[in-house]
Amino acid sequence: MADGYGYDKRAADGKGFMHGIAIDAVIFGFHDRQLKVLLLEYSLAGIFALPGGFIRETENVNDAALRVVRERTGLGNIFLDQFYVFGDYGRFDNRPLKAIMQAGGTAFDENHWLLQRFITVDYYALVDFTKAVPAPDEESDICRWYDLDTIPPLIQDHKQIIAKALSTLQDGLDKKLIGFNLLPDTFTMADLQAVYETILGKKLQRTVFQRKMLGLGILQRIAKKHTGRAHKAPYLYRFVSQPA
């Protein structure tokens, strides 16, 4: 199937695309105090995978990653960061892709460009769960969110890719201001703490956390959240700067 630029990735020669290199995206959202990840399902083949794509010959790698995430979420303002390259020979297994192509009615032989060995440049994205509109690609049937503890078996090394993305988040919470794209425009300090606790997998002391966040100079206090009990209403905050 041809994309909007006239390239057909199902064509046997892969004309218009770089060969041997792909993009995989770990797209994180936050909802009901759960960190979620967006996955594709190829139901006819019984396969689950991270959203991914290929790089056009005239396209920057980062632009390809942004395109992949934008097409799966419908969002334009995306925090996106490259975190690793997976390229071990042991990850090469074209059987899942064969099953997907067969289920989709794509003719192929062993020389098809999609069945050759690929390394993958991996990105994680942080998006507002409430604004994302998950959309499958042309081969998959379903694109939806999964809690981290309910992820189904994935193809190749995609579960390792998610684990690496999560560890990268944990290592860079303060530097990247991870909550910026995982929360709505305004939020309480408890909401922000819940994001940190979910990503880190541990409880944080409330007063210590609040003192630390206010000391970073990145939050603007704007109003109290209406709860019907004015003296107990928590303050709302918003970020005053976007992560670099």
Second form
Number of protein chains: 2
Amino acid sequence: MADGYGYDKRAADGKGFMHGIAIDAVIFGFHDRQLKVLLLEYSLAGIFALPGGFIRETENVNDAALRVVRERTGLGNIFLDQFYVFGDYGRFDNRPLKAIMQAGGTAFDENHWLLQRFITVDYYALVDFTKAVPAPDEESDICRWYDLDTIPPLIQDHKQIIAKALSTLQDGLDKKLIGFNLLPDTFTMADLQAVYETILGKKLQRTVFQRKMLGLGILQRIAKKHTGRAHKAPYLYRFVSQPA
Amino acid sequence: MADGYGYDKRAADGKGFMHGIAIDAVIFGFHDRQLKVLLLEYSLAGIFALPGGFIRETENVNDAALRVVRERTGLGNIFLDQFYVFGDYGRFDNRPLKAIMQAGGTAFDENHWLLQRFITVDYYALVDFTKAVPAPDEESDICRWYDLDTIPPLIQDHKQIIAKALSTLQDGLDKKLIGFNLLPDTFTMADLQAVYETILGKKLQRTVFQRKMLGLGILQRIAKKHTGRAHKAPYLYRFVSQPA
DNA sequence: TATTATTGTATCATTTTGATACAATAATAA
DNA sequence: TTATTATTGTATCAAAATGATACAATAATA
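Output the structure of the form predicted together with another copy of the chain; the preceding block shows the form predicted on its own.
Up next: the whole complex, starting with the chain shown before.
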């Protein structure tokens, strides 16, 4: 997360980074028919937060976000979308950060650049859960997935940020055809439907969903997948491209 | 605009404002069946730009945007939507600002806070053209409407910002029901259709459009409008609320 | 070989959208 | 006064999209 947390110790003096502005990432994964979010834990201070980071003085803001997601997941080619700037003055609260710095034994004074007001540019990322390797940053010690309905209390307005990320994801699901970014390279129609149902929070009719997805012309049938269970084997699909 | 332009002279020393971050506003109006954008001109320097401004140290970012739009248009209750952060390092170019400062006789040195890198949070606003009273800011001398297809060369990436604002507007037109923000309190169905056609850049079928709009249940019929021409008088409508 | 669960697709009903037709004006012209 | 004209509001029918149901085709197990 940003707002001061998860900063790179090599730059703890603020040299080389933009001040007052940071990025946060809501990194979504999908597993066991559940939508998951990647969170950092600062266990010494008992604090949970979204992954985030700062912007180097000559770095594109979008690249800073890519860097953060790459560092937390080990993944390169991920779907990443800027969705909102959280910039209310009232959200600014440096007490959790002080707690983290104190717990970590970092020296600081009240004028430390990390304790000043920050606004954050927020992104959501869709990653392949099976390929991601969660890794904490320099300050935190745990980085792991949480089901959306079992998220611990988070610092500042990070819970609202997740809520807004989710509703943005919901809005763009049909229009931008982004659901498949949460799945491995090959998947069954039932897998895809589970992604949609979980994100939208409602059941979809199987036959209607299948007709719609096939009608988009972006799915390629690969082979049959024998699940080892007593029924017809479903096809495996791969996403190929945008419709013509 | 921001990126250094249009700053408040009382704070030219940078005290009281956040550094490195600014807001720009793409203010849309509608008149003569044309979509228009409000631009500032710095005629001494021969430079055109979007209206923008800075964020006071204790001000919400969204409030800073509201303030800018209010100052340029004289309007209070306007529709305003944050749509993107432009944060590429490559977009940063302080030469136009230097030109403006020189033309204005403002003293400055290379380390002036306005000459450092800025990223901008960008908003689009939809205002009632008939009520807006364009007003330049402290540095510029002309503030006026431009048709979208006769926009002069703009500083930095302001042309791209307008393009992105327009496509965001297009995407949200049906979903968010925002078209009416461009019209006066009462309007005919033909007026409304003209707004939609201009924004979307294509003709719509009159009867289908009318059925759709009436079906939303958000229009109230006020009275007949006698246009003075040889045909049936259209109804005047008023927007009442979101559909139930 | 029957049974079971699930998949892929066909079919029909319902709803939405597209296209056309036409009566109802409000001004002007004859 | 009475056609003529341009537009508006709505009805109507066709076409397309969506919703709902049915059913045959498996792949495993009993």
